[in-house]
Structures are given as C-alpha cells and as structure tokens.
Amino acid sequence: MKETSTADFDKIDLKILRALQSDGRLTNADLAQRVNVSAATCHRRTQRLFDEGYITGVRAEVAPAAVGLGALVMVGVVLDRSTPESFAAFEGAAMELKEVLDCNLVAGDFDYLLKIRVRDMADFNKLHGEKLIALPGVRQTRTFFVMKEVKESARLPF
C-alpha cells in the first residue's frame, strides 16, 4: 500500500473498506446508498482504493469441512540458518504448497508460524512425512491441533 496523506483517505473511503470487508457483493448502487454519496462517486473511489492497494482483492469464504477440509493445523518451524538466504528459500517452497493458508515469519520459538487445512489427522500426517520436513532448511517442526476454532475472522478491526 503507497503512502497516503491524511487528505487523500478520508471517513467515506474508510465506511467504504467497512462496508465491502462486511460484504463484498455489494453492487456498487447498494455500496454508494450505503455511504452516503452518488454511484459515480462510489465507483471512483472505491477503484482507487483498489489502485493504491487499500483492496486487495474479493473472494468468497468458504466453508472448510463443507469441502472436506475440516481439520486446522498450526505448525511452527525452526530452520537450521537464519539467513535471508535460507528465509528466501523456505518462503519459496512453503508458498508451492496449496495446504498452506497462512506462513508468516515469527519472533519467539519458531522462525515460521503456519497455518495448515487439511482432511484428517491421516492427511497432515503424509503431509508432514512427504512435503513439510522436506521443505529448504528446515531443522524442527512442531505440530499443534486445532480442537476448536473459537474465533477466525479476516476482517480487521477498524
């Protein structure tokens, strides 16, 4: 996201963002009603915000277990070095991984923190067996079951 001045964003650019991360089929004349100002208006804006990057894209949430994927994994990793090289090559691979929903760099125990779908217990365990201990630089990983998943929303908090 470019670098804005306090003047080019202002509280209808934000009820914008509010609105579409609430629900993102708004037509653009439901949008515009919405917030309050014309459909020409809400049209403009809405594709600047999605040119400076404020939008990053629209897509649909699907339900996990209604697709066969309802078990949840954490997995933190520890590389072996930590160097931009061995972080470039981790990063690299786990990005190939389809099953990987989220892979973040972490301060703490781990050097990465993943976030891991699958079907069962019997899929992750060929998961880990054939691609995750194999992935660049990988020294330990630790495994941590999801029993319940108590929050997820991908909405941020503004």
The other form holds:
2 protein chains.
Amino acid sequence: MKETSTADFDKIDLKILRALQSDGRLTNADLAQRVNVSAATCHRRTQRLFDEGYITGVRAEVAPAAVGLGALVMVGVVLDRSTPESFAAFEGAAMELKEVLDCNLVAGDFDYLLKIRVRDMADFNKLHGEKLIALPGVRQTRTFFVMKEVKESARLPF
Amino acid sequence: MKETSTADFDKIDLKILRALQSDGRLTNADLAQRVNVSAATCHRRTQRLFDEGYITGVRAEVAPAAVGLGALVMVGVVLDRSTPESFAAFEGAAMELKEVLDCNLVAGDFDYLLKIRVRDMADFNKLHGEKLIALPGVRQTRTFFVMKEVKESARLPF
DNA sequence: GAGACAATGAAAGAAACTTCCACAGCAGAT
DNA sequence: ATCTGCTGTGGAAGTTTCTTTCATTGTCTC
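Having seen the form predicted alone, could you now give me the structure of the form predicted together with another copy of the chain?
Everything in the complex follows now, all chains and molecules, and the chain you saw is the first one.
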C-alpha cells in the first residue's frame, strides 16, 4: 500500500483528473474529446476513478459572501493535556461545529489549526466566546482574522 | 452592494446550492426532483446561479495521496516590512507557487498563512529552503506539519 | 506464431438536456 | 373592478448525451 506515491494512472487518467478538477460538470462527451479518447472509454475510465476512490467527490463552490459567510478566520488551538483521550474529545466536538471548515492536528506551536467561516467579526466573537473556548480541553486559542484571501482552494498541482 | 449579507435567494435557490455543494454532478433531472420543481424551472434557476456568479465553479476533489501529494503543511510568514509594495510583491510570488494551495493575509502574529501540499517532508524541506524563504520580503517562517487531517474542506454551513 | 488478456471504439436504445410556448400569479395604474 | 405588463412556472419536443453491448485491436507470455 503505497499511499504517498502516485497511484497507477496513465496519461489519460491524469488528464481526466485534471479536467474534472477544473470543471466537475464537464459532460462525458466533452471530456472524451478533450482527452482524445472515445466516449465509451472515457466513461469507463471516469467511472473507475470514482469507484476506486481517486475522486472523492464533486462539489459546487458557492461564493461565501453570497450566503452570509463573508468572514474567514484561522484559529490556533492549544490543549490542556496531550493525551489520546484529550485529542479525541476535542476532535469529536470540533467535527460538530458547522462553522469549522477545516480542522488539522499539527506539529508546532499549536495542537490544532482551525479554519472557520462566519458572517462577520461579531459572529466570530460570539462563536469564540460561546463555543470555541468551551471545546473540551482547550487551554488557549490564537485568532488570525483573514483580511484578504489572496489564493483560495487552488487545484492540486499534479 | 451588500457583500456580507445573504443575497436574494428563495428556498428553491438555497436547496439547489446545497444540493450542488454536496454533489456537483447531480443531473438536472435529479436536482429538479430533489428540489420539487420542474426540470425546466430547475434548469433556469441553476443557470442563473452560475451566470450571476453565486456558484464560482464545480471541482472534482482528487485524493491528494493518489497523486503524490500526501503531505499537508501550514506555514506562517512574517515579512520584513509592512508596505503595500512589500505585500504585493509577496502575494504575486506566492501566487506563482503551485504548491501553495491557499494564501491569506491575516491579522495576528503572522502576515500570511499558507497552506501547502507536497509529496512528503523531504519535498517540503526542499520547497522551504529553495522557494519559501526566498519569497520577496520574507523575514521569518513558522512551519506546522499537519499530522492528521481531522476535517477537510467541509461544506459551507448555510 | 498462438493464445490469453486487457483495453478500445462504434453503435444503439434509454435517459437527460435545453428551448419554446402558453398560462398563472401578482403589482401598479386607470 | 379591470386592464396591462412582468415574472416565474410546467409541459412538450427536438437534440444531445449517457451507458451498455459487442466485435476488434494491441500486447504480453509462452
């Protein structure tokens, strides 16, 4: 199981992955043409990429501001204790918070780094005071308000 | 221009946005059924959401490990000077680095927070030594290796 | 070469897309 | 109250696309 190295994709598979990463709603016919292969083959290839889990999903990206989520905030979290139970409890609770878009266990000055979307600063203050610092085992948080989203969710560079 | 508040969506629009956020490849027919509206209406609504920019794109999510990008790293960056030129130069250069998936200007201990994907630690070391610290105006960087991706790119909570 | 195997493209019935059209609901003016 | 314009709706129909089947091609091994 070589998880960290490229799976056995040929040039066609890679082209399909790249094309669908750019436009997930490409029709099979268009995709086939772009990849220089018949529709039938393209269909089979694409199906395989989905079935075998190389494509984990296709999502429409909704403009955050349009749905009242204009504010992006990063939060570093330090826990009280570094026990497996402590980590598990925090992770479980963080999973439940819908405002938490990403949650990563990291090595460095923090235990976790969270990416959070809310309507505005007032909303974040409320979330911070009522929910974040109340998450299990939280000793300290450090907030980084995002003032400008320079680059956001770029495509995977492969 | 009320950028931070919810645009004028009715319940149907919101349902469409949510459905496509979960599965961007839903056929118009399925979407129409799920939203309880005729195919024609659903098609028109969806088209509008794309045309008016409320859906900024539809992307297939490719399993990072499958394409040799198993390592995720967050990097905090502090610049030498806080001049507009300095920021612009850094942002321009960061945009060019394909390994940099996200780049955000933040308020707090750092000037920028970067999200980076590479094959492994060795790859990151190379990137860090050859490219990151060479970005224009960088005084200091702080690296956070992600040891566990607890939650990744969750859907927008609206 | 011969045989086994995997992958391919053409074809065709089924499904979906996308446009056109007539109609319903609603607001404002008369 | 009625008219009028406007917006949004669903049915229908022609066109496109999907998805399966099948015969064929190319490759590898012996």
